[in-house]
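Next comes just one chain, in structure tokens: the form predicted alone.
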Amino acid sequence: MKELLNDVDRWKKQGKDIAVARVVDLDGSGPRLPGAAMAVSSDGEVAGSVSGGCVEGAVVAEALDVIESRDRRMVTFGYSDDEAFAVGLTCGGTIHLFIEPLDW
């Protein structure tokens, strides 16, 4: 989480709306153990990483529709998940994220 302050501190000075998700639990193996964290900033920059890359772009039209929404949700990617597999996670596990908008 530490490695996302400056630039989410940088996106609210400049009046940004931020979505926050991070791995809450995992299944099996995963590219990044519970409590890695990403950022998004309502105009699609990122900052962090759940996944080491494999599905963050998922991750990012998740956090951009909670920012629209403003409802909190919990995802999941797994091997067996079409869209997961079709991004990348070819780990074998699956992985599962709280997303939730930053609020001041």
Contents of the next structure:
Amino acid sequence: MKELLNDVDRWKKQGKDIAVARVVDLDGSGPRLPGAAMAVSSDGEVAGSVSGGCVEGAVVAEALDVIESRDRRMVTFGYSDDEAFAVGLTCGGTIHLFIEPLDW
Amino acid sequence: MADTPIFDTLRDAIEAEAPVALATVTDGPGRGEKLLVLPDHDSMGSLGNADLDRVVERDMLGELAAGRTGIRHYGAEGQAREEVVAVFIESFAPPPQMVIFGAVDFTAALVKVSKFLGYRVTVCDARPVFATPQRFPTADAVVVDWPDRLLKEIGDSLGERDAVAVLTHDAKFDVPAITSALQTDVGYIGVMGSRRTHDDRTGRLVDAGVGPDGLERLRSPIGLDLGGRTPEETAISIVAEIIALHTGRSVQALRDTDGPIHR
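After the form predicted alone, can we look at the form predicted in complex with the partner chain?
Starting with the chain above, the whole complex follows.
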């Protein structure tokens, strides 16, 4: 969270809407522990990270959708047979993200 | 942009390096509701139920003290052994401390890598010519004093996550620094010096009343056996030793081991 603060402050001053994605749980091996956080502005600017770069692109898309819909959600990224072509973590684990608008 | 009172308070606490914990309902009724807890302050926000707030606040203080972050489950009114509400409790503990005795070339490099790893860094040396903020611009504090006097002042704040590095390799500074560090609960005490300096110093420490348990606590000579020579390489070997101590690892290369990389 700490590494996001400056960017988030700047976006707030510029009147942008913001979504925050946080790793809340982890199954198996994962690059970042619970608490790792990423913020996305309504202009698509990004601060922080939630993995080793494996899923950040997909998180930006989800976050922009959250900003639009104001709808908080859990999102899971991982590898399984039926989503073999979806975005996943190269290290084989599963991460659970909570993505929500910064309205608190 | 909406008002963000909880986020603003969280940001101020993190920037002030004050301990703070944030709880968010991630599943169940009231998803997204928040409770912010600062020890010795009134809490902010609510998870939607006063009983749930009370139970979660108590758990948050415990998690914060342990520096833990994760999901816990409760009943709608905070009951244990129920899974109606999932609450993500995030602890923002103040940064760990690195206290470096001796304002030498190795110190400058160790200050840099310690800051990189997120430590709050204090440099202490009794010689005012060497212990200057200009020589260690990224240190959080540069103190001109004797090690034992500094530790008398801040020793109680040192715990398992903190580190003391004694880089003076001068017995007249080393011995009081080590004996006072041993009286704290600091998790790591590393002491620089050649094997010969180490042997000589061990004798002096025994003369000063340090017993086998105390000597066993010392990482002396300091650092992992990486084979580096420069101050920067030495600094890496010191912080690598601290990481390995915390994780309890054997410090082999990954290519010579198997099993998952993250555990």
